[in-house]
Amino acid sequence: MPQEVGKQYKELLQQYIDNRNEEDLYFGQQFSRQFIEKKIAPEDVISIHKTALAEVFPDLPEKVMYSFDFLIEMMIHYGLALREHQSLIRKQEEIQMEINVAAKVQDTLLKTKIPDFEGIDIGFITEPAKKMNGDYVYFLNDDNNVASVALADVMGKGIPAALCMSMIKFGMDSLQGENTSPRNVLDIVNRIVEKSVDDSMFISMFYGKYDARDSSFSYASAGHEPALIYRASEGGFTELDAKGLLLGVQPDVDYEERSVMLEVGDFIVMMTDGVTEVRTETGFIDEGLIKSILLEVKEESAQSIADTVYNRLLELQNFHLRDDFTIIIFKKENDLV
């Protein structure tokens, strides 16, 4: 313990005792600052104020000077424990800047671009619950009259299910110049993930091809929450099942390929879990909300249809998601001329 620290220090005490004024409060802030630079531990402060105290008032209780000594026991423990936590929040600090980094990539990596042809309007909205999003949407464009789209779910979060989507990605841009029959298209990237990714990871995924040649919307599943096709004549709602392994599972796996014709003002719905589990304080939505919402807004466009069913549930949620939210449209508006 430094003694010309310990005498000034007794000199400040000495001096706020016999005149408690502000100006020898700030004297004694700024004396603090020789304690950060001299390295002096904080269990070491109040021994250098037991010392000082015991000099200014010499008569002072031994009990109370006991005390002095149970506080510096606590000091010690205290300044352990306060290590350790600014410890942790630096690694924190660094994982999250790791994800930030990761996130960033993920977004510039995983881009697609919507197709744009008449015929066939299509909106969608893709949130992520934290930072990484384990949802992935990609559209696929193989001419003017056909228009593709995959949404595929990775059952985890954070930077491995952001690894999962990037061997998605890698899948589907191997699609260039092959069958992109759902059905195809789905064994394709089953064989790349099933060699690919860890067996903790589960994927699941939709895949659905809009020929606007004669208004055929074939489609097959991966495992993956059942598509929503709304039939304008009928003003109900139908399911778009079709039966398939897990991506992963296994490397051979036969995916049923169906198909609907859509008529204008129909519309078909693709979602995540994230949108058809909402859950609020009192449980899990009703699957009959969702198509209330869609029954509300038919006749918008798909992108304010999508944007609609987004912010509705997110109010339900307390705007907090507690899981990724994806929803595509294709909504179909008139025949090729």
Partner chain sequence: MGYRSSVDIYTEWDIVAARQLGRNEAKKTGFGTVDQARITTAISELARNIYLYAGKGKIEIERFSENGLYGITIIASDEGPGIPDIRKVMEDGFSTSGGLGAGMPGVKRLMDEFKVHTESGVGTNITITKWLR
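Can I have the other form now, the form predicted together with the partner chain, not the form predicted alone?
No partners, no molecules, just the chain.
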């Protein structure tokens, strides 16, 4: 290998020693890239230098030449560290690719369709902080009058949270044909989670169900962020919260169920703590901020409201999400005839 490289190196070295020009150093550096590309180890570079030097200055004292053997010895571990580094980078790329595939699998697994019928306008956005999402949104459309949504937040983020998420999905799928009152849904999902998750995982969940026949929104919460309801008649917000323990803590939990009536123009905002606990350089945002953004765009469609809140808060954080971010809007449009 180094025969040809060695010859070129010697010429470049000779030129530099003769002229000591910046140009020669520049060429030297360009040449060094070849070393790296050809995977020539640092210790080999010293050896090439030693050989070249001996040819340029045949009369150098032997003791000076010995010093290069010492230098070679010094460089062996640098060479090893470099190769380990390269192999770790390759490993990282592999992991990155696996995560990309896993994220795609998750996307397919968690695909959900927004219920679409007269009287209610629904919009949502869910964005993971990293590649995989620890927030979970699942819509159910029992019949043409009822639109339900499950919103879960696995504490922590990334892959562990995402894995946990698949279980909630399993829980939701098992609801087929069951009574889907919010308290009952939470009760069922809680039992599944309690059996299958270890104690270090905490999951909160909010379940809301809108019935277009009487414009009622009933809900239950397993230790989740309270939702907000905007009252068009009052022009202000009220919190929607219901008592209930986080999922998976104990098997028998009595989840409280509550309900509110929606008037035209009212809307409900369900969120995860990735929304309410947004932090900027100066600290946590204050509660009022989200409400004031909501007020600004209250006349827009549900989807546009969700998107605006996301975009504003993303900008406030310099486009860096610290936590998975999910916001869901249920907006009452007009009365059924």
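Being a predicted model, the structure only gives us computed values, none of them experimental. Numbering follows the first chain given and starts at 1.
J.: Please check whether Lys104 and Ser67 end up in one rigid part once the chain is divided into the two parts that move between these two forms.
T.: Not the same part.
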